[in-house]
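Single chain ahead, by itself, as structure tokens, in the form predicted alone.
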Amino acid sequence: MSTKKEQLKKSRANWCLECGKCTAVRPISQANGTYSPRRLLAEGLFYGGEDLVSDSSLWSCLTCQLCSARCPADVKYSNYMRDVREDAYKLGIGGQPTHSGAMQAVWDIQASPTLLPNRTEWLEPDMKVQNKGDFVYFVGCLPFYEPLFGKDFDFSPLSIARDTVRILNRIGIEPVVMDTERCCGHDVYWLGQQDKFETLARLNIEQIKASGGKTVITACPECALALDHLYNKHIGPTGFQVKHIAEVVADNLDKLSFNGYQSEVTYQDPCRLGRFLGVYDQPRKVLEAIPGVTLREMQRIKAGAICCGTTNWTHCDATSKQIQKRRLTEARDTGADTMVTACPKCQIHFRCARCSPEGSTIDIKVTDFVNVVAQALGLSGADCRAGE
């Protein structure tokens, strides 16, 4: 466990000098005026910390760096969060858990390292696979959320999954696709569970080097951060690069031809692929490749964006929705008919939003980036507009 002085060094806070854009730009804060980044910082710096890790604000920060992004100071407050955090943890002390705990299970059960898993039961006939190669697609998720989120709001995560595939293949990549795969280790890390996230990180570095891989893709920004820079870090030098799928297609256009898609388009930057891994012109030049598609940009894009309005399945409450309700009022005020995300984890949210009395009356539909670019390509993909 790292001091409360080392803590404070590793993210800047002692440089803090308090001028509130922290708590100006927070989309929290303006939701919910009692919460200031600034506040906690101070008990930090001043009181020791002590109650920080009993604070249920420590719960509330969406680690997106949108204030680290307007700090005049270069002030990492996601970083100091996640580091209290990892002290509350070993006290015991954690947030509340959304969805009745699912994937806090989901994820303890993957940290086992006698588990055999059987991860590709989704793969079908069409698709073009490898047991071994250089390129490895690193699946996430996707499965798990099928179950739990996919009837309820109205889409198939897995069809992500499956269009990313077939997107590879159109390029002519045939990629791994890991039956022993695990869970990346992302939500665990940024809620303090150390050890959690080394135990997943050092099972999935071992498999994809099993795999003969030199270069992940994912369609999933949390899994390309955890992959690349979490890993590299906290692990050591994983010996493959990592990139998301928007990256991919972007530098293969000239292998690809669409059929184009009618659509006005906005797009969501997810803050793990924008403000932590700075992928913001790779999106946006596939959608503006694809005949028939209008981008129209919103209010707030790229460094400056606003996320979906909850992480790592906790503490998802009134003021999430709000934060969630905004965005998706900015999207349709762009005049687009459909919002493109790159995260399935912002879809999830923003269609949760959206099954709320208030949210149903936003005229904007959800998609993700991976499902418009397979539908304009003629692939199968899912109705990436469906889910009105």
Given for the second form:
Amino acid sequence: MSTKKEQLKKSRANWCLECGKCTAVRPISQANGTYSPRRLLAEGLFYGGEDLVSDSSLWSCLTCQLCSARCPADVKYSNYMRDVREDAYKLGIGGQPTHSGAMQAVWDIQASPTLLPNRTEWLEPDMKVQNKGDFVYFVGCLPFYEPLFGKDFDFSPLSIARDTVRILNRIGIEPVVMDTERCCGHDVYWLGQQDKFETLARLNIEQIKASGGKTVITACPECALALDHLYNKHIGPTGFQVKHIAEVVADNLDKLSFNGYQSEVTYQDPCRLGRFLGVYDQPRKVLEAIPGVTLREMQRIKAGAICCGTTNWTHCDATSKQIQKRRLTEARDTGADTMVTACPKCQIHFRCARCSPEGSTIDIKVTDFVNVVAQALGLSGADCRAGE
Amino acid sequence: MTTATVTPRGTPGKQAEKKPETKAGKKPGNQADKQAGKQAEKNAEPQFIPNIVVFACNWCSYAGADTAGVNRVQHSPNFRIIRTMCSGRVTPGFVLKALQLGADGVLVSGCHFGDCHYQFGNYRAVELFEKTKGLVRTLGLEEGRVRLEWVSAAEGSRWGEVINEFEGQIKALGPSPLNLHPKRSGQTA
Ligand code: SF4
Ligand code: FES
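Rather than the form predicted alone that you just supplied, could I have the structure of the form predicted together with its partner chain?
Now the full complex is given, and it begins with the chain already shown.
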């Protein structure tokens, strides 16, 4: 366990200017007025903090980094929350898992080295993939989301994976798709389960190295963050670079000819892709390059974007739903008919909000960036306009 | 209640000894090992004794298991029942958690269609079980490790058949790949 002194130093809490911006911008505080990052920091660092590990507020932090983006003193609130979660985990305390802990069990089972997952059933004959090569497509949790959420939310998470491979093929990349890939460990990391994170990370790094991959491409911002920043920071230099599919498409726009896609869209910046990895312009550049697409921006975008309201499959509550509904309303108010996001989890969360009685009145479709690009290229089998 | 069901005739004392272990229930894997150990001593050759978790709904299947006990239906004792109010409560998370913690097989059991105490709970169970199967397959475990069955309160003999059949199925599949590793992937809160 890290000491209070270390935590104070790491979190930079003593630099706080008491300006209150973090409380003002936080999506949670807007929906739940009693939540204040400063108060939690003070509680944890200066007034004992024994209660903080068992406080449910510890798990409701979305770690979306919006408060840090606004903080003039660069106080690292999300990182502090993560450190306290690690302490809590060591004491056997955890947050309230969503979906009865299905995803939690999926991560834990994947951490078992004797397991041989079976993750590439979704590949179709027209897709060109190989066993060894420079490019690896890291699929992430999509094969698990398919059975778990596909039917309920009326979309196919695996269509994102299929479309990604088809787009890569069109660009001229034949990626490696690993059958025994593991969970990237992003969620267990942010839940403070460091030991599991390291196990999963090592299993993945080993496989990627064995496949000869020099560039790992993923369609999930969380996988990108974990494989890039977290692995390098916690496990050591990985020796491969990591790109989100939006960056790859933006770099190869000259190789793609779009048929067109008639739609007015608005783009939702996923917190991991935007604030953490700094990818703001590439997806917009791609969307604007598609003939027929009009991009209408929401009020709060890029570093100021509001996130999708829940994370790590933990602690989803009425506050999360509030955040999602507000964001959907903001998206609809732009006049767009479709909200495009580059994160499969964002899509699941927004679609879930659309299923609630209040949310169903907000008339906007939600789809993935990859699906839009594939449709515009005439590649997609999935109808990305579904999900009304 | 269940103890009566799982007691093989003529060995009530033994069952009573085992009971506290079952109750502690935290490390089913270890218990399987211990059981396996005992059996091995007796037979002088190691034998795989599967560790089976059964989710049984309160109104039909749990009562069905009870009926099996009252009627002294002979069946395998290698399973542990977890009573739920309805099979519709058994989400994929429950089943996966059981597998993660060392179960070799998981059986979900509820009322026949039309008999569910909550009317549509078992239709919900079918939907949930489809999800479970998808996850189990993707994880690389055999789909045969999980099973959904309907047993009514009166079907004591059917309960025995289902249990024996499922045990045979798991025996044929062998121990869960997750149990081959000495240290399991850890427990989450
Ligand atoms: S935004 Fe930064 S400086 Fe302002 S109150 Fe919050 S932590 Fe303190
Ligand atoms: S009560 Fe038995 S299945 Fe619902």
